[in-house]
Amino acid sequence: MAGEKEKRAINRLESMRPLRAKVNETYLKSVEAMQAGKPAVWGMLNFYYGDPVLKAMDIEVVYPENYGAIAAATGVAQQYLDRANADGFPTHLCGYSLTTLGYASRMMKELKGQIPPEAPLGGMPKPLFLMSSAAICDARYKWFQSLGRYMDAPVWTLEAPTPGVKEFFIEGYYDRMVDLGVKHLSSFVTFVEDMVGRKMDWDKLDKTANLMIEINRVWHEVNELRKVKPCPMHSRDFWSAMPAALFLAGDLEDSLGLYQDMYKEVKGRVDSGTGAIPEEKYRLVFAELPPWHSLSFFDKLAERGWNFVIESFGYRPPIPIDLSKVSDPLERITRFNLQFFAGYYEDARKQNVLGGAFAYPYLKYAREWKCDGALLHPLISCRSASTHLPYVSNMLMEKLKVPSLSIEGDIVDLRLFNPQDALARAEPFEETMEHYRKMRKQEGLDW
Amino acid sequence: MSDKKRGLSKAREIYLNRSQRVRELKAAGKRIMGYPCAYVPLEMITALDLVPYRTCGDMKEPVTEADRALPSSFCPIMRTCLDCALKGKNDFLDGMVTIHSCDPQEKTARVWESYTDYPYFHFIDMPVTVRPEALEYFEGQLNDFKKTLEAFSGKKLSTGTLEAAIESHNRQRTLVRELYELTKPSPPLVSGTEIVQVVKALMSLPVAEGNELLADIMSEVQTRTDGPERKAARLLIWGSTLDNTDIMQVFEAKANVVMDESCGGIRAYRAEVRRSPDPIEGLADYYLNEITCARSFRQAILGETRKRYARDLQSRFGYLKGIIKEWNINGAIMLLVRYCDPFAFEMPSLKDYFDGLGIPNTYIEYDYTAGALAPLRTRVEAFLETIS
Ligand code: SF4
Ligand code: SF4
């Protein structure tokens, strides 16, 4: 029964069915193929920068940062975690390094390069080389360089430029990022060709980079329609959704094929009035990791008429840019992963809102998704994800009128995040948006 | 501040009172320029005839303003050094100058910005490899940084007073590579906590002020009869920043510091900035390569394709190894402030290159309060009992 109730909470998009199917299929595809010998590369998110190199290159990635959640959510996290304690690695780290770290140290120091039985979804196994970010956090190229203990796998870095709000406006400091970025691609594809012992195939890369865009353009157009009353779509289906767009999951075409069937569905809905769940009554941004083991709780809220209409800025597709003059597909590449952060630059100065890319979105997503609140989910052991939450609250209040709701959790502790008190602490927050419902209409806020 | 006061006693009057002289140099109307980090270029700072002033947190002050915008699971330092900020304690300084030096520094940087109102503030961006396109990035970023603070100061930065500032602070490197000299004998001639004061006091002085206070001190020190005490264990203290005094006490109470590997110790002038046509290429070839701390990501051979753990500790670590015998060091302390991810990540593979060298080890975490002083001191003892 428990299941039929939360079914009808939450009214699913059909269309994200077979998107979800396939990304499953192709991870098991994937697990394959690595299992019969296929070289493996462990990534770090990059937001469409070293990605589409390795897609074009028919690279298999795996990404040891969402493995860690399957290995929290499975229960064979722990005894990773405890591992790379015992090995040095401080409590206080990323809580998906230290499981990486704690399988690393398993597989290669105590089962000499096999795959630990306990591993779900076939384990990862041991990578050809290492891809990892400076983007959002240290953690996640100091990480990699630390796995150098465990096997000797090279790891090339991928940089990431941060500018500052106002720097950014400076003359020529966004060519000089490009520059950086190109010049650090066309690097990072000689290193991949050496490791493979392959030549890129630059025909094959240019589709791939026009198929990334593509997805991401109609994938963005999707959440545009969200702005709608009511929301049509809930944040549950853009986390099941995203991964297709985010990490290239899957084959490329088939998955635009699939983001436009969503498109049609979610349109059909906003066509009809039909809203995400039976009765909206209160519209909501979520930030930034969501607590995957317990996603049910959302079905809870949405029967009190919480619909989620807008979430997680990391998981975002850039705001659409024009770039069908630029012919150099490295150029391409790197000008749309800038504009996952740059993209907001310019509304955020005008904003005066000085906070950068992790702050600015939040309040681009309240003001023209008109958010009454926001549910804030501030991580133990992955700062970057819970840094500019504080930030983040204050600006949307000080700036918008919009109150934020906090709720504690961890990626590998799943135990901090408690469900029930998190409903408990819900009840009273409607009175909250209420009163502030009353507050942005005198202040002269259209919602 | 007293005149009369000279040497390591004046390092440690400024010490106790960091602003006074540069309260002093405002009122007489220069203006102050902060900076959190030991990736600041000062010396466009000194060109422009500004005056650089580290801010630093305290310790002995709980954190409450800063909560408004930091959570509490994060950088201590950093937090500190808002909180500071936050309750005025800095309120003689005309702007700030803050870096991309790792990810809580960025976050902080944002924060501080929007809840100061400073009339110059300026963020610097730094990659993490040492690429060469990183590398040339930097240098751009170094030269909008000279834009923005040339517009602030009214000045133009000429190649020869950039020059001057760069010789200048080159000096203060080697003056303080000098005094880590006379850490060299046994006993040394001075102690750790001593030279904690002096860095500190020279992050809080003009330049060529703490070049002064700098020769004061080597002439009072090569000749002193009242330096520390012979201890059995000789240190080598690594870490992020270590800028205070009763943190240093806690490992001088049974041993001599003779090498403080942090932003609080030899750090930022254990290199100098090279003379190159463009004084800026060479401030960004110093900064980006020459400053060792874990916050950048370091290799053998650049985007190598074949990797040797052996090889890599050696890049990463390699330069402790002359500094350990050099110093004739026996004990290393690997001092790591809690939430701090660029450190905290080198501790097991550093640990492995103290191993590797047979120098006894430790990792020891607090987070830069008084309150874990105690812990901190029983954990030190247990150290030192070990390699004695
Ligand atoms: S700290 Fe957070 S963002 Fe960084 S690697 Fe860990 S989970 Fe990912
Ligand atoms: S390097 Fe570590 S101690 Fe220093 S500011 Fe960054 S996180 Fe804090």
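Positions refer to the first chain, counted from 1. All of these numbers come straight from a predicted model, not from anything done at the bench. Throughout, rigid core stands for the largest set of C-alpha atoms superposing within 1.5 Å between the two forms. Compared with the form predicted on its own:
- With the core held fixed between these two forms, Pro125 has its Cα displaced by at least 2 Å.
- Taking 2 Å as the criterion, Arg106 counts as shifted between these two forms: its C-alpha moves by at least this amount when the rigid core is aligned.
- Residue displacement note: Ile115 has its CA displaced by at least 2 Å between these two forms (rigid core superposed).
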The other form holds:
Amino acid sequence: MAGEKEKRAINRLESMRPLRAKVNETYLKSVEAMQAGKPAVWGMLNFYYGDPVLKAMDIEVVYPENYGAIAAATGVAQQYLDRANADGFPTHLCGYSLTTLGYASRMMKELKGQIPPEAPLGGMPKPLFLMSSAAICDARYKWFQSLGRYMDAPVWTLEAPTPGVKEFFIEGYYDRMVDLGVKHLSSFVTFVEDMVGRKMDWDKLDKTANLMIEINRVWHEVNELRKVKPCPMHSRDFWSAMPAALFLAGDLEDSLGLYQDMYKEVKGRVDSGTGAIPEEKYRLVFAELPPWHSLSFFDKLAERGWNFVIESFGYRPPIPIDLSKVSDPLERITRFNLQFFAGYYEDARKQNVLGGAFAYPYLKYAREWKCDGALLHPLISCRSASTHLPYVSNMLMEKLKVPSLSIEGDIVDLRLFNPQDALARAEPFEETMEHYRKMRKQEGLDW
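Having seen the form predicted together with the partner chain, can you show the form predicted on its own?
Partners and other molecules omitted; one chain follows.
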């Protein structure tokens, strides 16, 4: 085994493993909850808005988006995609949604509500209700509405107003967004109370909100350490470790300790000059969603000296802000949620980048993490994670002379991603990155 580890192109973090295990824990606990007669919910990624409410109410939550990635990574997604297509859903629909629609169809039509035996990590049990979100994704409303019809379960959709950069700075706009968020979140609490038949423990919600904020602060600091050369942590470890923060997976106090452990391990690598790959030739930013079914693709690139040092805006923790003086936990949660979307807006306005939430972060990442290139992954079945990428490519070139390599694929359907073709494009792109290194120096940039 020791020899096998030495051959690995990416030096994985040990502290990643217990955080990755939080994913398994989440699904197993949801099945246990169902078997014990306790409520379990299917939730849409909502960027910290509704999750702390469910966490404080001791409701187990599973996430169809995350489960779609698991189904892809374990090789069982295709049968669910085929079943969703047979039920009339178009093939160009989001791969996550097709996977879980096919899963729900099999569970309810064939197995009378029982979890499919082939489902990885114990599967997703029939939910008490579904928590949707209006944030980002095109398919959200109809996806969860369709799931609700398969399973005869009510759907609550969390509001997620996301203004443009200019609009955000209209006088009074932010305060109105906070007021709207708090009122809507209060209504959601009432809905959850009615569904489970008990009242919210407000002290527990207060503690949950504070833990969520602190977990993401430490997680942010871990990623700040990755600015160092050589970068001590590869994107593979980021994607493995992020569910405990992004989805609030597992016990939050335990998660906080695990992220603190990760910080110590990454800081130790920084102090010792240890990189995530043996020889860091190129530093890259990745956008947006990775090909979950083909993550070994990154090992092949690591063998060429490609180190992915920063990644997708949509998975990253918000830039920390001080919310300690906000006494109402619903307001604290709302402001934290807004910070995820609008935390880059001030800088985006200064740089005159109008794609504030979706485009500007990559300009910041490429500059501060000293990236030689960007690997863009436009998804055939996800418009929301793809349409801004040409703008990102143009912006990185115009402002920083950082080139981009665009490789089409999909988050779930492996038939839409060709790793051999992508690898064949690596060598010529290295020549491009070398060329623009010289160009950046000529223009006075420091990397």
